[in-house]
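Listed next as C-alpha cells is one chain, alone, in the form predicted alone.
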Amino acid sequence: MAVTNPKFEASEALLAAYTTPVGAAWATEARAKAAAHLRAIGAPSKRDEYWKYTNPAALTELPTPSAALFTSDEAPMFDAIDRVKVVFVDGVLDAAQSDDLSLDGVEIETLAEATSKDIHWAKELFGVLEANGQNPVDRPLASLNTAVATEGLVIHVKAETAKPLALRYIHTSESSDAMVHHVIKVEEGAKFTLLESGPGAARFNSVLEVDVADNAEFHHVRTQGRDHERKTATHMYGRLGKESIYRSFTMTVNGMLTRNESVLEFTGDDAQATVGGASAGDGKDFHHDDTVFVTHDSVNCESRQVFKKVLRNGATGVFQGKILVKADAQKTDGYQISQGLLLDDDSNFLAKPELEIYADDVACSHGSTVGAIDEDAMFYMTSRGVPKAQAQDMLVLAFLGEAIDEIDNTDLADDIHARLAAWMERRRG
C-alpha cells in the first residue's frame, strides 16, 4: 500500500480550489512551471527548515479560515499625502474606490490586461524573479500565487515620479481569500515610491517583484492593517543593478499569523538595499514572522536588515535573515540586526540570523538581542512624575523608533511615528 506524503496531498488541494488564469503563452508557462514547482516540493509544513518556527497550517488549509472584521474611525493611512490611491477590496480591484491610474512617468495596467497579451515587457519579469528566489530555499506560497492570481498591477517606471502609488487593501468579507501579483520595472535612471497599508482580505497572499535597473530607485513603505485575526503572507523579490537603490519598510500591527519574506539579488556594482521592519504584537494569538534572504553577486554592494519587535501577554516575534556573499562579491558590506523587546515573561522571540561568505574582502556583522524594558531607564521616568503606562510607552516607541528611521521620507517615517503613538494610547486607555 502506497503511503501518502500530507506535503503533497496539500499542495494539490490547494491548486485545485482555484481556476487556473486564461492568458497569453508567456503567463501561461509562467504559471505551469510555478504550479508544477509547487507539486514537486508540496506545502509548507511545520518540519521544513524555514518554516520551523512558524505554523503554516492557517495559511494553506481548506476552507479557508475565517476572520472577523475590524472597525475602527481612525482615518486610513497615507490618506494626507499626495499620492495616487489605487484600492482592492478582499483582493479585487475597486476602480470606482480607485484614482484614474495615470501617474506621469508611469504605465500602469492590471495583471490580467498585461498577461492578456501576447507581446509585453512583463513576459521577463512575471514569475522569473519569484522562480529565481526558489533557489536555495523554497518558497512554495509564492509559487502558489504566481500559479493562480489574477489580482494585481504591472508598473513601468519610465522617470522620476512626483508622487507616490498608494495601494490600499480592504477586508469586508469574514471568509474573503486573496491572491495579489504585483510587477515592477523601475527603468534606468527612473525613481518610484510604492505605500501599500490595510489587511487585504481574511486570508491574504501578495507576490511583488520588483527590476531596479542601474542607477534607479525604489522606495517601498508597508502598513499590515489592524485585523485581529488576519492570516497574511507577502513575498516581495528585488533585482539590483549598477547604482541602484532599493529601501523597504513594513509596520505591523495586531493580526493572527503574519509571514513576511523579502529576497533580494545583487546583479549590479556599487548598489544598496535595505530592508526594514517594526512590529507590535499582543496576545497570545499574534504571530509575526520576518523571514529576509539577501544575494550578494557583485563588487561594492551594502545591505542592511533592521528588525525589532515588541510583543507582550503571549506574542510570538519570529526572525530569520541571511546574507549570501558570492566569491566574486568583493567589497560588500551586510549588516543585520534583529532585536526584541518582551514586556512580559510570556511572550518569545525566535531569532536565525546567519551569514553564509565565500569572498575574502567584506565586511558583514549579524546580531540578535532579546530582554525587557531598561528599568534605569523606567525608575528615571516614574521619579520624574511620568505614568508607568505612559514611560513604558514612550520607550517602546524609542525602541521601535530606530526601525522606523530607517524610511527615507520623514513625513511618511513621522506619519508612522503618529499611528503608533496614537495605537498605544489607545491599548493604555
Second form
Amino acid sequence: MAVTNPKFEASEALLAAYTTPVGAAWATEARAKAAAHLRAIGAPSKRDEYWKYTNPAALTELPTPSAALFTSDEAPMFDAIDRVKVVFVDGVLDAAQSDDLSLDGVEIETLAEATSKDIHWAKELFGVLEANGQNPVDRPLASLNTAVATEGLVIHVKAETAKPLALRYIHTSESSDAMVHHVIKVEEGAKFTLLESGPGAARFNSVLEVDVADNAEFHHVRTQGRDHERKTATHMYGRLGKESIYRSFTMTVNGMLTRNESVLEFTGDDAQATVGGASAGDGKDFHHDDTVFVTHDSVNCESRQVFKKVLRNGATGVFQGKILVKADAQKTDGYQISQGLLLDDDSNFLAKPELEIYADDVACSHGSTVGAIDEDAMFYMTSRGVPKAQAQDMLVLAFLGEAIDEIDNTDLADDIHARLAAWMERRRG
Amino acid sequence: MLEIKNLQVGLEEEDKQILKGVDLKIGEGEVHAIMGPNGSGKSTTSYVLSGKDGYEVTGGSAELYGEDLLDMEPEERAAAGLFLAFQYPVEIPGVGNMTFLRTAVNAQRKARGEEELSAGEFLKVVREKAKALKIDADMLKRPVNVGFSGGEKKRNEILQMAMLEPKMCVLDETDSGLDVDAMKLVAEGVNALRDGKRSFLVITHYQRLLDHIKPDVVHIMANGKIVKSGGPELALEVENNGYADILAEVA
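Now show me the form predicted in complex with its partner chain, since the one above was the form predicted alone.
Below is the entire complex, every chain and molecule, led by the chain shown above.
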C-alpha cells in the first residue's frame, strides 16, 4: 500500500480548490510550472524546517477558516495622501471604489488583462521572480498563489511618478479567501512608491514581484490591518539592478497569523535595499512571522533588515532572516537587526538570524535581542507624573519607531507613528 | 510641607535595613540639606519618597501637605507636588525631550483636574524657561538625555522642575559631575524657583553647592538616621573637618 504524505495530499487539495485561470500561453505555462512545483514540494507543514516556528495549518486548511469582521471609525490608512487609490474587496478589484488606473509615467493593468495578452513584458517577470525565490528554500504558498491567482495589478513604471499608488484591501466576508498577485517593473531611472493597507480577507495570500532596473527606485509601505482573526501570508520578491534603491516597510498590529516573506536579490553593483517591519501583538492568538532572505550577487551593495516586535499577553513573534553573500559579491555591507520587546512573561520572541558568506571582503553584522521594558526609564517617566500605562506606551512607540524610521518618506513615517500613538491612546482608554 | 516620621526602609530583594528611623520636617518655603558619608541612606531617602521599586517600607510615614506619599504610585506623588531631580538622569532613546516634558506637564494637570496646555502655550513657556537655563532648541528636540553631557542632563532636570512647578523638590546629588560654571547655572535655576512657598531638600556631599543654594537647615545622615541637625554652619564644619568628629560626638 502506498503511504501518502499529508503534505502532498494538502497541496493537491489546495490546487483542486481553486479554479485554474485561463490566459495567454506564457501565463498558462508560468501557472502550470508553479502548480507542478507545489505538487513536487507539497504544502507547508509544521515539520518543515522553514516553518519550525510558525504553524502553517490555518494558511492551508480547507475550507478557509473564517475571520470575524472588524470595524473601526478611524480614517482609512493613507487617505490624507495624494495618491491613486485601488480598492480590492475580499481580494477582488472593485472599480467603483477605485480611482481610474491612470498615473503619469506608469501603465497599470489588471493581472487578468495582462495575462490574456499573447505578447506582454510581464512574461519575463510573472512567476519568474517567485520561481527564482524557490531556491534554496521552498515557498509553497507563493507557488500556490502564482498557480491560481487571478487578481492583482501589473504595473510598468517608466518615469518618476508624481504620487504613489495605494492599494487598499477591504475585508467584508467572514469566509473570504483572497489570492492577489502583483507584478511591477520599474524601468531605468524611474521612481515609484507603492502603498498597501488593510487586512484583505479572512485569509489573504499575496505575492508581489518587483523588478527594479538600474538607477531606479522602489518604495513600499504597507500596513496590514487590525482585524483580529485574519490570516495572512505575503511574499515580496525584489530584484535590484545597478545603483538601484529598494525600501520596504510593513506595520502589523493584531491579526491572528501573519507570515511575511521577503526575498531580495542584488544583481547589479552599488545598489541599496532595506526591508523593515514593526509589529504589535496582543494575546495568545497573535502570531507574527517575518522571514527574509537577501542574496548579494553583485559588488558594493548595501542591505538592511530592521525588525521590531512588541508582544504581550502570550503573543508570539518570529524572525527568520538570512543574508547570503556569494563569492563575487565583494564589498557587501549587510546589516540585520531583530528585536523583541516582551511586556510580560507569557510572550515569546523566536529569532533565527543567519549569515552565509562566501566573499572575503565584506562587512556584515547582525544582532538579535529580546528584552523587557526598561524599568529605570519607567521610574523616571512616572516620577515626572506620566501614568504607568502611558509611559509604557511611549517606550513601546520609541522602540517600534526605530523600525518606522527606516521609511525614507518622513510624511509617511510620521503618519504611521501618529496612528500607532493614537491607537495606543484609545486602547488605554 | 514634607513630614517624615520614623521612616524605616529595607531592600525588597535582600534582608538589609537601610533607613532606620528617619525624622525630617521641611516647612513651606524652606530649604534643607542632607549631607552624610557614602552609604548613609541619603539617596535611598529620595527614592523612597518618590516611589522607586525595590524598597520595602517597614515602618514610619511620609506626608506631603497631609497626603500619605508612601501609599501612592510615583505618578501620583508627582501630581501631588513631589519632584526628584535624579543624580543620574535616565536616557530614553526615541522619546523626544519636548514631547516627554509636555506629556508630563499635561498628565499632572489632568491628574489634578486642571486644563491641559495646548502645544502653543506649552512651547511659549518652555522656550522662556529653557533660555534661562541655556538649553537650546536642539536639546529640546533630542531624545530625553540621550547624548547630553553631565551638565546638560542636570540643567534638563532643572528645566523639568521649572515646568512641573512642584511643591517639594528633592535634589539628589545634583552637583555631582558638574564643573563650577555648570553648578552655578544649576543653582541659579533652583534659586529662581524659590518663591517662599516651594520647599527643597538638597542632598549633597559637598558644602560647595550650599554656597549657591543657601539652606535654612542642614542635616547629617549616618547609618540610616539623621544624627545631627543645625544651621548652614554645620555644612562648613563638615567641609573643614569631615564627618568623623560629628559622628564621634553623636555616637
